[in-house]
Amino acid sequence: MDEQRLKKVSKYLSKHLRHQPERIGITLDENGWVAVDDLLRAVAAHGFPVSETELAEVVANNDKQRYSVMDGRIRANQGHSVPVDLDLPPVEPPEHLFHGTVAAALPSIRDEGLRPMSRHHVHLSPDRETATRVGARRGRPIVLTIGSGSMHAAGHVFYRSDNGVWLVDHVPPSFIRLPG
């Protein structure tokens, strides 16, 4: 599949297995789990087919790594805006995490701190790099520097999900370090 075709796969799957399932007829389970199978039909139903081939290479070529597929069934990793529990089990976080934002984010991180806004938890990231890259999404990325270990230490509950990005509840403006 060319380049394009992924892409362009992968945002409609990221949309209605994120945030729209019911717009092309799909139930997710209470994990966010959907038959392959009736995704497919769906998918079809609604005027984009994908064959089996192309979502296989979806799912394994994603550089994001958005999707996980188990017992004939997919979700999407996380970023939900619709109810799901994704069953995550509590981990312990590394020392420091990374969050990509843009300057005009600022103002309200420094007052309310890493709020989830539409989705259920708050994405970070292991890496500046990776950081780097999700602030990119949105301009010219500023990356912070989160104080993960201490926000464990202080009882805040990290999960990291199947592609390794960490996901918390809230992260408090104690917690953030901002650059220069």
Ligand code: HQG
The other form holds:
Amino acid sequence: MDEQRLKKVSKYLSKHLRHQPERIGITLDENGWVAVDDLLRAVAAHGFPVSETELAEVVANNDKQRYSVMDGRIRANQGHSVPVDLDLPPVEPPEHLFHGTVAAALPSIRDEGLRPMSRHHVHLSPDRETATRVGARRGRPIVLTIGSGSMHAAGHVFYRSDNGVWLVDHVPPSFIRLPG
Ligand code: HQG
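Could the form predicted together with the ligand be shown next, to go alongside the form predicted alone?
Every component of the complex follows; first up is the chain already shown.
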């Protein structure tokens, strides 16, 4: 499958496995899973047929490992806006994690810290390079350093999604270090 088709299928899956399952008439269970057969039937019925081979390729080759398949079911690993319980175990974070954003968001981040916005959690990256890429989706990236070790010591609970993204409910301003 060529790169462009891969991307297109991944976008389509992401839209329906994270945000609007009802748009194609599928129902996610409480942990975000749907039967692969039901998904393939639904996407075909809505004019976007995907073969089993294509689906397997998207799951295996997706650059960010956005999806997991288990026991004939599939789910998005993170990034949902519909309520799902990913049922991830709390994990002790490294001393520092990173968050890529843009200058326009800084005044409000300074005031109220990092908030989940339309997602379920604040997303943090394990390294600067990843955070830079995340920030660059919105403009010139600014990378914030998060004192995740101190946050953990202060009782904040961290999770790590199956694709290595760190998740936390909120990052108060006192744990955020701006560049420079
Ligand atoms: C900003 C991609 C104002 C935050 C990536 C960000 C990631 C605030 C935006 C994943 C704020 C939310 C997540 C506050 C946070 N005031 N702005 N208090 N707190 N923000 O897309 O972290 O492609 O929901 O800095 O790889 O950018 O979806 O989160 O700019 O892992 O697989 O509000 O999305 O993965 O934006 O990205 P997002 P994000 P996928």
